[in-house]
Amino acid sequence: MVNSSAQKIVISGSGIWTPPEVITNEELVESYNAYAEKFNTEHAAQIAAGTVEEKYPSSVRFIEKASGIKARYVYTREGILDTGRMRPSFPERKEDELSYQAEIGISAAREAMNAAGRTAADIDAVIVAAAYTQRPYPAIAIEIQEALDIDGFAFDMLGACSAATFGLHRAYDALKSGSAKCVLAVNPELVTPQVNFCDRDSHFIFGDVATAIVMERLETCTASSCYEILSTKALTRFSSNIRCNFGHMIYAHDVEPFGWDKLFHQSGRKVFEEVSPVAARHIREHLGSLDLTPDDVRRFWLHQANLNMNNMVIKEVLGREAENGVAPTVLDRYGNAASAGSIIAFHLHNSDLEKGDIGMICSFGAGYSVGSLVLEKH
């Protein structure tokens, strides 16, 4: 791909907010057993009766083998761990104090805009691009934008776990296409209020966590390094397999607004089996479509679900298992972090590449749906 410097697309800064609390698989398996034994015990008759299924224990073997997830960052660890409640506790902000959502991911843009050396002034369109967002309108991007001083627009976009990826797309094509000289693009992932804690296949899965990325154009990027946008490449496919029914229209549905199929649920077993293979051919296509093999890339930023999905999905990208740090792992101690996780991969293990170096980052998940990006160390 040959371009001018002046239509070259860079990603110049990225941040990210950790938060100050975690929660061990111990901790997790200690409350939702505690909660299992009690509802199994008020529950004693509907279950011999057969109208109400029994809970089986949960346990850090079980939850590291079928995930390699350790530990994850949340937001706040209140209420999650009470077996009389099962669900964090975040008291409602007025309508005048700054959305939970929009704090962290103005912690998380904060960072990415110091590491790219570009103020408010520099910006003028923020991204906000996640799973979910806590409130319809007025938008969580607005919002941001308004808190850090940025003129121009801003918007929300929901993608599930390819919600980061998708929305770097947009930022680039807002860069290509002129409408925009500097996108702020954040994903902030406040996951653990869509958890269902009383889930035994799905309670250890989700963290919090906010990413963020600002995106330019070669000529006026001032930063140390940077990494070239190669291409971009994205590909959807309706599953039901992945799913969350939480929406306005419970309103009008007349049935329980927080029941299991409102929360956050999967077929776990299907979504590892149909998602792996697809996830595979279109790193491949993408790769192959710039003239390039598996082997020229010196790193994947993946998308942090599942370890072993991961390492089947690079086993089959190289043919062999990867050496060490070609697909950094994160989810040990982040957990599934939704959309963030390929972006936290990149964060934290991309300064000791090289000028001229390729990387890829690449996100699939509900939907179906899978996002890729090429980059070229500058």
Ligand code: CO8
Given for the second form:
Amino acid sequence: MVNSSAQKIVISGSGIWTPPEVITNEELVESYNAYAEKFNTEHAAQIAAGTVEEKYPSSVRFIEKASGIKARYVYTREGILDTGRMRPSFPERKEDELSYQAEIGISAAREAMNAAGRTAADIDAVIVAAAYTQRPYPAIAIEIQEALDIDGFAFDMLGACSAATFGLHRAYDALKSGSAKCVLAVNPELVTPQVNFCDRDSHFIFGDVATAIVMERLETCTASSCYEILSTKALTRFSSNIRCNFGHMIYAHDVEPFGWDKLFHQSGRKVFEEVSPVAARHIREHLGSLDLTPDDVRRFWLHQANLNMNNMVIKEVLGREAENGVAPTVLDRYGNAASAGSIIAFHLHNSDLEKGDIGMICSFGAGYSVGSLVLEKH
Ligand code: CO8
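What about the form predicted in complex with the ligand, after the form predicted alone?
Time for the whole complex; same chain goes first.
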């Protein structure tokens, strides 16, 4: 959708909640390898008989070379490195307690509201957009709305890797149509509970984070700087190459509710090869629709799943290696923070842009999905 009417929509503030705890590759690999060794010893007979697959060791060198990830922030380290558990430990919160996702979402939301100079009274819509919500209802967004004392309406939406950008698209549409005057879009990506820490192909990929954006009309914006949204563009193509089969039907399925396929799993190489060209084409076409070329863009805030993938996408888009800083990386510290990756990159790497500079947020991954916004700094 192109912002053709006189009504200009802007991002007036952003915020982030970064977990206090970190797990390095070295720590993760050490615990995985101890787990794998124990598993192989306990299943020696079945491995010898060919009925159980041997677990091969993970490697820091592989992880860094294949993904660019060096560490990840986690809500809690508790349980993840315990070879007898291999999953985080989150005590269940009572029905009268704030949920984990609302808690981290509120921290990011408060920072975004401060940056935008907005109070709860100014906001009239809350969108929570994330790869998972910890319960289907009442919506996490309504819980955040209540905790922040915001009037209006709130809802949750999923969209895997593109939840955050698709959420911003919905915010843009609501502001354009007039159904909202100031939207708080929150991405509480609490994903470590869905990571299969017993799988060496994916145990290193993800980290937790929450991001938030305040979006409003230019005419109401009082922030010292903001980003006008020139245009939004979304694309989806069905693929099972990144998949999670956890859902409400499990109760009726009579299957193992915590089986490997109920957690995140993917064919990483296929995803890499299939999604990169689609993302590059999407970026070029989106810019082209605004009569912009990739060289007009001062900064690309890309999805943060894999450094090699981002380098490939940018090279394909620009026709050359990217100069330093054109597409900043945060996944070395954050890992893949699901849909929040491109928003973290935007939040941490936009202050040096000048009035009139063009930037582009672009997510890509599970679904498959690609979501982008072209921005101009005011
Ligand atoms: N240590 C050592 N060796 C390993 C390890 C490891 N940890 N893992 C795999 N290997 C081995 C493989 O088994 C393979 O061995 P062999 O050749 O003998 O079969 C060899 O290394 C090479 O494996 P790959 O070909 O798979 O390696 P790649 O170079 O492709 O790297 C990656 C693997 C890093 C996974 C890469 O393919 C990748 O990043 N692809 C892109 C994937 C992507 O973008 N996915 C999107 C993720 S979804 C998302 O972003 C958010 C939505 C969902 C949120 C869910 C939260 C839980």
